[in-house]
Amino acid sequence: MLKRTLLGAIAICALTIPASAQDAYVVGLTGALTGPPSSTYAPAVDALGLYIDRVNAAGGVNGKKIQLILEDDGAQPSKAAANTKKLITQDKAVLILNASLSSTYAPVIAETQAAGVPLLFASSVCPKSVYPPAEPLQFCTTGFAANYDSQATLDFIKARAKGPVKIGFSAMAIPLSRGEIDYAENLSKEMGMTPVDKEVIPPPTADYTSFATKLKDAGPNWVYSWAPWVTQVRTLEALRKLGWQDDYVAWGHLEAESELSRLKDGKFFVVNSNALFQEALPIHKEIEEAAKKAGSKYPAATMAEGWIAGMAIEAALKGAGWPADPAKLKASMENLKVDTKGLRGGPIEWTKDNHFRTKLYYRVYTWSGDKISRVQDWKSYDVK
């Protein structure tokens, strides 16, 4: 039996699905499947493959299979551009997915816009271009998103803090992470907090000590990081090694559930828009069974983002009918509502002007005693 891996997924698709675009819906993905940031993206891409495999095994969509073609860009913009061009011109993909760092966005957007092909950000952060009034060809299913995440995080900090907040910030030196932390810094001032330091850390950094030292010496009682997991957690660990023991809050990426258990740090909080698998919902059991059956090398707890993207793709293709082209698919995506079955606090709903969702929900988790605990249940924000 074939064991499922990210590269193996391509081989499996080639074996089971006809290569001709006339026989299948072709969906192409460029993603950071290898390299340091891959822990945030690769499990989601594998989960997407599992979902598509399941759809195909059940007869496909509108009686046609989905051909999912994966291309690794290693988080390099030039590779992402080449991948996207190849997927559109050679493979004739009707939909492109980006599952990589925001540094890849500009070239991928340029290629999809030139070809008139819809672009779905899936496991990569939702850019503001999908918010109302949305760019016509850009959509996003990912749980984390610019501006709203910082609003939710700073609201949590303000409610949780027992006194004046002196806040430090940590970002990765990529466009959206840097931009979001700039936004959070300004917002913190409006909310009566005092920003004391902001560290923007290059992606290939091996030793975070110097950045953590600057943060610690600035005297924060809270630190907020919004970046790929590697930057978030290594900043935290470096601060702890230096003896800083105050409160740290980060975005709850795919790694969050296992990392909360590993670190067992009661002053480390993760803000999530996905329900952690410890909630043991029926949909969680469904994903766990699919991952086990396929022999996935990734924990099921890292797969929610990919599963949700698969749900949205299936619904969009169903609405587009057969044969589908980019224009039909775009029209279908502009009128879409996807029941996330508890993986999120509510559905993903897209309209002509809103390609993100109409309402966002956030939970906050930490380690408490001998288990992961909720410290804030779903809190909603309207997307306008």
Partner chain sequence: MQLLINIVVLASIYALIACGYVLIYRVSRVLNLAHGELMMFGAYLVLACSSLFAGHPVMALCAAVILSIVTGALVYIFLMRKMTGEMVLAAILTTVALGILVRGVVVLVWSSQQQYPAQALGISNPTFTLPGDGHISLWSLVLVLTNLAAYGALFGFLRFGRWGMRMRAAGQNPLLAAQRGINLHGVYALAWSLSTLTGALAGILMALDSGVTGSMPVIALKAFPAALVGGLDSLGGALIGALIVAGAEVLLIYYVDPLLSDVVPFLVLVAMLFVRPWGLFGTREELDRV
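Given the structure is predicted, the values throughout are model-derived calculations rather than measurements. Residue numbers count along the first chain shown, from 1. In this text, rigid core is short for the largest set of C-alphas that superpose within 1.5 Å between two forms. What changes on going to the form predicted together with its partner chain:
Comparing the forms between the two forms, the C-alpha position of Glu255 differs by less than 2 angstroms, with the core used for superposition.
Once you line up the core between the two forms, the Cα of Leu187 stays within less than 2 Å of where it was.
With the core held fixed, Glu314 shows a CA shift below 2 Å between the two forms.
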Second form
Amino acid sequence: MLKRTLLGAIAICALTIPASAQDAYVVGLTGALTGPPSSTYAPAVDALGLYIDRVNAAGGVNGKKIQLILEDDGAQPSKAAANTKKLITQDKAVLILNASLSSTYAPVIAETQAAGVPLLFASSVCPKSVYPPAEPLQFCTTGFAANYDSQATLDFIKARAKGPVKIGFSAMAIPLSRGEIDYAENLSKEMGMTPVDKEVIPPPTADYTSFATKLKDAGPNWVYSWAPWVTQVRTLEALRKLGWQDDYVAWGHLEAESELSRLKDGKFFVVNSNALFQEALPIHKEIEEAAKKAGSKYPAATMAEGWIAGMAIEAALKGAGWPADPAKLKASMENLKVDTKGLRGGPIEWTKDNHFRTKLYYRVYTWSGDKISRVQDWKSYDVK
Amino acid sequence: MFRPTPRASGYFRTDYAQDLALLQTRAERIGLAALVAILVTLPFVATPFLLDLACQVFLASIGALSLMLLTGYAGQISLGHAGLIAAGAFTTGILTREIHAPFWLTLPASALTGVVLGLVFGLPSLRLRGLYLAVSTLALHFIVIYLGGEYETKRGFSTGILIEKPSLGGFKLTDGRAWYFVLLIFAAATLLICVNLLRSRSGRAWRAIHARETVAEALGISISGYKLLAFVISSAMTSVAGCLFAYYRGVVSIEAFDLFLSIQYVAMIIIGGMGSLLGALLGAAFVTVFPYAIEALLKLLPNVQKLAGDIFAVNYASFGVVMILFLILEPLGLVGIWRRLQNYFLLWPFKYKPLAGTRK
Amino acid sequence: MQLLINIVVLASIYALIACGYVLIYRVSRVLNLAHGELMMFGAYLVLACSSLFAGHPVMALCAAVILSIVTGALVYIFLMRKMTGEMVLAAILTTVALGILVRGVVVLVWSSQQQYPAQALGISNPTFTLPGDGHISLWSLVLVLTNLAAYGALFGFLRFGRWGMRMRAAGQNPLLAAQRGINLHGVYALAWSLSTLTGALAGILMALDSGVTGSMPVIALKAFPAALVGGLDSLGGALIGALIVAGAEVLLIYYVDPLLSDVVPFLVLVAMLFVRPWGLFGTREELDRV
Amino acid sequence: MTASATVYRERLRRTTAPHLLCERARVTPDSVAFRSKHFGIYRERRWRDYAALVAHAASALQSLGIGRGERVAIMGDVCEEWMICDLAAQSLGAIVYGIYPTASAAEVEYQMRDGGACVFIAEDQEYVDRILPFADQLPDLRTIVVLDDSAMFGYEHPKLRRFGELLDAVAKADLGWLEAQVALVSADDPAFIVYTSGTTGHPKGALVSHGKHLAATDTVVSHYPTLREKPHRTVVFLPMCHVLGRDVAITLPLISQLVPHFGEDPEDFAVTLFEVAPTVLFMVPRYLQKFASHVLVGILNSSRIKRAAHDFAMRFARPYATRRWNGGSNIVQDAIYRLVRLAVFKPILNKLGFDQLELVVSGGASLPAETMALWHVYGVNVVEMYGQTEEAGGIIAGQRGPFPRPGNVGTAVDGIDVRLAEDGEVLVRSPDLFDGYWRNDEATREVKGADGWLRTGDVGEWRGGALRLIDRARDFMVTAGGKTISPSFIENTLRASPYVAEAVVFGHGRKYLTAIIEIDFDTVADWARANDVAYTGFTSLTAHPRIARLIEIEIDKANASLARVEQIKSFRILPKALDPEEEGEPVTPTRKVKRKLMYERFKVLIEGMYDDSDERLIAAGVGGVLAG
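Could you give the coordinates for the form predicted together with its partner chain, as opposed to the form predicted on its own above?
Below, the chain from earlier opens the complete complex, with every other chain and molecule after it.
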């Protein structure tokens, strides 16, 4: 009974263990590559792949190639844990990347900690454990970070608003988003604003108008949303449909750039920690070319996160030398400075007790008549 | 599951205890011994990843067995299985976080939650049948998930409730191998409980209700009592699976218990083969291992790195395809294949049972 | 006023989706859990057609609608026909598997990014202000009207059309219907086509209003209580059920707690199941065993 | 015969079966006497229980006032209660006889009148129904006892008593009481009557006395010593009114280590065999044939690979069987055969419950050589024996084996003299023969000469020290061509086909031989299913031209091994199965064919096979002359 199936599975797996790449750095990734939330993660993973291909094409790191092994967890915690276990024990990955929903964090952290392998959050929100004092094995490169994001946003609102601020909030009914909006709500009070309403919207929602109606009827002159892009933008659209014409701030996810030009809304602001491709820095051109060459189906504008993660990995591996093991890599990562070449407001710097970055930079964009424009340049926050 | 006669000649029973014995022929005993030997040696030869897979299969087996009890034998459809697992997991999570409850407390507590929910889940079954019942269990799934989500948010466990690995008599269960054996024992115990339940009065009552309710009632079987009993037992076992799941993964979060999980369990019992405990085990193994197997197979394709992004979509879609093929080509499920295979050898060198129609 | 509009729009969405469930359930007693995926597929078909018929939005929409009808028929012919006679649960699971397949294919072809068919077609979505300070977007309005038209057409079709009559007959007693020379396979294929059509219409219109992603099928699941509250085999019931569920949802969001909107339809459903298991307008029946 | 064996047999000759039972109950009270399946469980009866049951039953029967020498009739299927009642009646000094469960009403009435039983024991309501219509016309019948009264509600008859009530009404008798009763019975008292299933006229009752029966049955044990040397399981299925059935169920267990097993229902015979996996079986050829044909048809309808495996195994095993008959196999061949048997034949035998058989004794009728050979190929040690009711439960000759060459009935057993009369008829002499036919001295004199030699009526010859039976002395036919032919030999040859259940050959005074064939419904139906022949039942199956073709091929096969004059030129298939339970059917309860009745019954069919155009031509030619 059971044994047949198990043996069959063992046979299949035994056959398919990839010829272990003895002369390459093995980096494993578990990510939400399918399933509803994949829209946020798949482009980043794609970009990461592009970046590593480029590094390999250029001769690799320390003369060795990087082998990136992808595993799909479909945003399911259980699958993510299994993937991590497989990547560590079977593929002998020296570094694990997580590019999935926050619900997968805990199991992946548990697995990597048990194995002593460094873990890098490469596409989703940074967990608090990378903030100082950081957990020894966890690192994060992504642009968005709980609490700091809201702080930056509310600072922006405060600076921008001319009169008293009556602020409304919109969150998605997932614990992470709800937690951040709760934090923002409290912070807004401290900053002298008046929170008027908070909508927590379930992920599968046919019509946002109902929520928007309530939000609008509370009469805010600012609305802040920190949630997956769908919730942010569809709340905005619903509000606009209802005739609400005030200012709306949201977090700038991967989709921000294309969406800003789609919506063409002068009172819609995105707070961003990545420079938009609009600015056409040399690095942006580079990414665009790479994406074009590889025939990626994702727009280049969604690739910054993945690219930065790639840069961090490259730098970390370089510091770890050859042959790398998790311990060496950890040591390398604990003292790392990644030049983001303008993709961010400054370099990513990791120290022994700060695996997030020492300084955070935020820009705010909006649509001004005919193009995306900056309404606030890099503003830095010290991470303590 | 229960055969009127043993599979080899020369096994006559001289009392009912023998008749009830689970293993009757020597071949069966040898088979079991071999299976046990394989199961015991497996963790010492398998990679940790395979070990993890095996643990997942055991966990799924517990859930699938209890669902099989409910659906395959008692005939009550449930789409709330994920909700029940979640209930067990959350009971464990909440108890460990709030009062640092140890393993020996959370396990019965989870079972108790299961019992209570089973009563609640089961109540609609007194009035509803088939699809309508399925939907009512679905509703309860949403309620459990809603409550779980509220707890997570309110207590600030936004990325899930972390749970310490349990200790058993001073020994902390962290090692994969230890978990393998713990889960194996739980799965085996569940199987034994199911086997014994099914051949007891309640098992016969369930099958009677499944076959035709009116007749069962006429036979003096308390329909509502046994239906509720089926729900209660099945839910209690499922919640225990949830508790184990929580400990095994070390984390509880609502995302792990979506509707898809319920559907996976239904898939397990249908793909495995309705009305067979063996089917539940086979289905659990198949559905759990299948995505990994597909992935592994797809990676064998040449130039696979180029397709990196697409391969997972293909993997996902092929899960659907294989499931469809299975449902269309093998309605009896894996157990049907197993039986055919078994019969091929059992009937050797005949194709059909000889002397089937022999009368004196 | 706005609340009323919200209810009407949401009810229309639910109703348009729910009638797809009802159509198939009514004739073949199968619950189509791939309905949401087929709905999403319709929306993606618009995307495909918009690049095919660039610059002709109407033609593209028509093509998408026709393609979705064909899709429905194909699903029946190549898949569900094989499941006739199998146990109901297996048939339902087949639709689940179909759903998984469709989702996989959609990600494979169109990626999992949010897409905007309206943008691709080059059409906009202006908002109208109604008396009483109510606002409604163009595509929501079209959706409400389409829903009314669809229900009107379906009522007429089922009551007076030749094939409609056959569908009703097949639903009531397939054996008798087959004996009276009704081509059951034809009837079932038609039901699947119509169901996919209405589902796709809902999907397309929602996508035109607010875009489409891989998470769209979940919405169809929420329309499911609406169909059940009304009675799974009653079209009128689906309409009323949609109104009830949408009403409850909108009012709860507004007056109580938005978080409840996920749970409430199912609470309504459970309450309904206790009182009248077969739904407001459904036929009282003994359901098939597992 | 060794001295101790002679002493032992002499001791048996001076005792009774009930006495032996008491003895076993004293000496080995806790060994298992027999097992009887009841609600799925094989209840084990130890000798102590057995004797207690018999004692209780005896005291119950005694309460009915059964006197010494009075007759008790038992009718029903094989069951433990039969044995118990039988021994109980014997311990009271009564004479027991059994009536075939398949006997027709007329036969039951005849045997009841002829035997003059005062008590009729019916197994269940079915047999009560058989006797009730004429129960009041039987002068001797006092009581009808029904053993299983489960379907007896609403039955009211002054003579009717329920066995359970009888048992309840008397105090439980103990072993001592039984021994006291048994002591009153002398070894020379008549013990039972066995009605022979005569193919002509009414059945005759062979009267057998206690001691002679035991001593005679000992011939079986001394001829097959394994029965005494170690414990054996067997299955009881032959009706206990048959002397062989009585031997297996009652007598052999008393004097050997044979443990009989009773199935829940005779219908479940195959299941019982499978479950018990007997080590010794006493069979009649019909079953060996039937099982063999089922196996063959099962293989024919099996999948290609499995059939090929079987064919391959047969290709090796057939010559091996021949070598084994000749005693000429070497170690290598033995090893290969053992392998082949393990891989192919053992699974076959396992499905029948035949895989643990050490000895199968076939008796009652002649076993077709092909059938025996097939079992030998499969590795079942089938031996043939020869005996008659008149030997009082003993046998005349038997093959000792293992794996004897088919074609004879072996050597004469110890303690019996066998010689051939001038015409070849087998004559036997022994101290342990039957006492005579019940109330039929004329018939007794016919077979039992004053010189003490018993005429068996069978024609035999000695060949290499073994007795070979040629035919029943009274069953020859002479064709129009003047050739003397043994129809039973031809019939046996025809019956070797798996598709033929029964064959009856005609041709006395005719130009050529014809046959009436009864098909084996199970195997032919199997064949029909496998070959897409549509049928609705027995009759439609027999009417199908492809079935006629199938049987024709089978007959051609048989003809190939027959001499020219013995060949069957034409045949007809019976449109219905022969049913011994039906009134006037041309078969005996043991399914022996009554040739004469057969002819009368199927005259049209048979005459249709003879082309009488010549006769008619002659008749037409001479017609006027004779009339004038």
